[in-house]
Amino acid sequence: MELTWDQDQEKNLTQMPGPKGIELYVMGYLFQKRPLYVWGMMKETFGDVIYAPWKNRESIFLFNPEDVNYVLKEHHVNFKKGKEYEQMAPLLGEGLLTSEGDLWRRQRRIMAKEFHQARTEQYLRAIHESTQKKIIEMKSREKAFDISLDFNALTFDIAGKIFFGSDLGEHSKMAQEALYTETERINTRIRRIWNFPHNFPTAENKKGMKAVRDLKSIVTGILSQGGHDQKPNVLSKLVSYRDESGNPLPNNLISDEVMTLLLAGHETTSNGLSWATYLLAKNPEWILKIKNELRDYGKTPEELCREDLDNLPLLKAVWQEALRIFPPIPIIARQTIKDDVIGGYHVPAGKSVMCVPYVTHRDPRFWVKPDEFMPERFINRVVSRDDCTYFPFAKGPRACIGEDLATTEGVLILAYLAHYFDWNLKKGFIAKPTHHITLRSENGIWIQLNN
């Protein structure tokens, strides 16, 4: 659809509210250090549609659900992945998360078959097996510990079984360290005004390139196994795929998809679990509520299937509320392909457009007491495909393909945790949310288990 507009009616981009002069530079400096704070401050200061013309990244920030819906869903054809994703190329190549155009459409079509609900049911066995093993391990814990590390290891193990038919436990520590190192480099480069090329031998780049090599060595090992495990897994489907002409997927694309799954397939679920555990520790009455719900349902976590999880509304509401307060992907970047009109303003082609669930999810216009942990708000709330007051997995055609799997995995693991343990935060502990591509706690999530 070709857009036209009346230049006399539409406002120019430079008329859009936003920081100017010294204020622009101050916010730019703060953005380097405390982006979560800056997003909220800009919203409070300037409103729903904001233009921040920083030299390294002219950015338009959108906080109104209607504008978010327009960009992510209603007129998605005029928006591609933001420039920020270019920094992920050394790590993810042309995997589903970074590809565009016809290549992305083909990859999405292929991968979608492996993430529909029926397939999720098949993957449940792997989630049960890995979680039961982790629960046994955690029962021996006597001192306070950082449970975010356990969730990282657990979801990484589950990802290996589901996606690759492999036990990746031996690679877990190296992979987590390498992913942290490289995503830290990506995050720094995204915010910096100017960067050396990825392969220029700065100390930062050397460290990042080593991390990428370590990760690719794991991927090479995964590919050598070819996903030939008898249990259903995504890699075997990618290897056996043939297009209408009988051609297989190129090896480089399979490698890029494996790397993408390795990162995206466990990171967001792990973070969601960490924040849910943190919020439950701060609101222990909800631990009791979901314990009682599980008891009244009459099944142990080991007996739960996917359909059962839909019948545990309190447990699912806890998961949804945790993702509202701490969305794993706190900001979603897009870029205009052609000139467009957003929020009444003419936006030229090639401009970065940011949708910010971290802020929209906390907007008092759409959420009663938005800073409070209130899972009951989701008990009777149906989150529609058009509801962009809540979009932890994005919206539209490029919404997270693994949303159903992540929700199933997150809710089931919480069921195990609540069934077997009570817990509280380590004395004096306060989590420090930080934007590290995903939304992590800078100082972990330190808890004390009470068996």
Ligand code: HEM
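Residue numbers count along the first chain shown, from 1. Here, rigid core means the biggest group of C-alpha atoms that superpose within 1.5 Å across both forms. Everything numeric here is computed off the predicted structure, so don't read it as measured data. What changes on going to the form predicted together with the named molecule:
- T181 is among the residues whose C-alpha shifts by 2 Å or more between the two forms once the rigid core is aligned.
- Relative to the superposed core, N283 undergoes a C-alpha shift smaller than 2 Å between the two forms.
- Relative to the superposed core, T300 shifts its CA atom by less than 2 Å between the two forms.
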The other form holds:
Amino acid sequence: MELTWDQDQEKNLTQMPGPKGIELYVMGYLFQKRPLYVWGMMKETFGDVIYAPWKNRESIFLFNPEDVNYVLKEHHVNFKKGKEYEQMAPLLGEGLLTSEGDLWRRQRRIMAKEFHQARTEQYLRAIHESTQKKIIEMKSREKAFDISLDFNALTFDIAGKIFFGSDLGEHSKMAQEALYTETERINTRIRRIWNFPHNFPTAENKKGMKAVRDLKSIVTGILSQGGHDQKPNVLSKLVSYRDESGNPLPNNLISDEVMTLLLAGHETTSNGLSWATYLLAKNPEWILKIKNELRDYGKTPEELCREDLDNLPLLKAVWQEALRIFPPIPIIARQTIKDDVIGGYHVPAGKSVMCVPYVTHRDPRFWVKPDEFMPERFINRVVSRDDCTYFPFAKGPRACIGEDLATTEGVLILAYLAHYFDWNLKKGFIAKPTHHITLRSENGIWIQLNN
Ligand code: HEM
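Would you mind giving the form predicted together with the named molecule, to go alongside the form predicted alone above?
Below is the entire complex, every chain and molecule, led by the chain shown above.
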């Protein structure tokens, strides 16, 4: 769609509300330290559409569902991924999360088949196997522990099985550590106003590049064996893919895709589970409700298949409510490709535009008592593709490809947890939400099992 605008009607970007003068510096400083707090404060102070002209970090924030819909869905053709994604290039190359244009379209088509509902059913065995192992391990815990570490290991284990066909065995610990090291570096670079190029030999870059090399060598090793293929898995599907002319996918692209899935597919789900466990511990009546729902349904978690999960509305609502209050991706970054008009303001090409589920999900105009954990709000609510008051998986063509897998994983693991355990928070524990690419708790999630 070609855009034209009437200079008399559209306002200039500099007329957009937002911090100016000293306020701009104070908010910029706070933004580095406590972004979650600053997003909310900006909305309270300036409204739904905000321009923050920070040097080297100039951003437009959109909190209104209509504007979110415009950027992510209705007029998505004029937006590419945000500049932040450039920091992920060494790790993710041209995988689905970071690629653009025709390459992205082709990859999305190929991958969409792998993450279709029917495929999720095939992958369910992997989720059951890994979760059962974890539950046995947790049963012997007498002291309080940080369950976010368990969820990280569990979702990584599941990702290995689903994406590679077997767990990563001896490579698992090394791969997890390398991924952690590189995501630390990415996070630091996203926050900084200026960075050395990736290949400039600072200590930080050297450490990160070594982690990337280690990860790539694990994937290359698996690829050289043709991908594990004992069980259905994504890698073997990518390896056996042929286009209309019979050409396979290049190995470096397969490696980028697998790396993307490892990164995008485990920490997000793990964070969702950690926050759900935290919120349930603060609202123990809901632990009881989901225990009863499972008991009345008459199946043990081991017997649940994907369809059963749709018949457990309370359990699913707990998962949805946890992702509302603590969306694992709390901010979604885009850039304008051409000049555009957003919220009535003229926005030139190349500007950063941020949609912020963390704020929109807590807006009292759309959510009754938004700060309260009330899973019942989701029981009769169908979250449509157009509903941009709730978008933990984003919206539009670039919405999360793993939504169905993540939901199946999240709901099933919560079913196991509620069936086998009762839990409280460790005495005096208060989680500290922090934005670290994903929304995690800075001090973990410390719980005490009561069994
Ligand atoms: C609770 C768990 C999850 C949440 C909240 C989540 C959220 C998101 C969001 C918000 C995006 C859009 C990012 C953007 O456009 O900037 C996204 C994209 C993506 N997610 Fe997820 N995700 C989750 C789990 C998963 C899983 C399990 C996988 C593995 C298959 C996955 C793979 C991806 C990929 C590959 C993309 C890029 C899609 C594209 O650009 O075409 N995610 N996710």
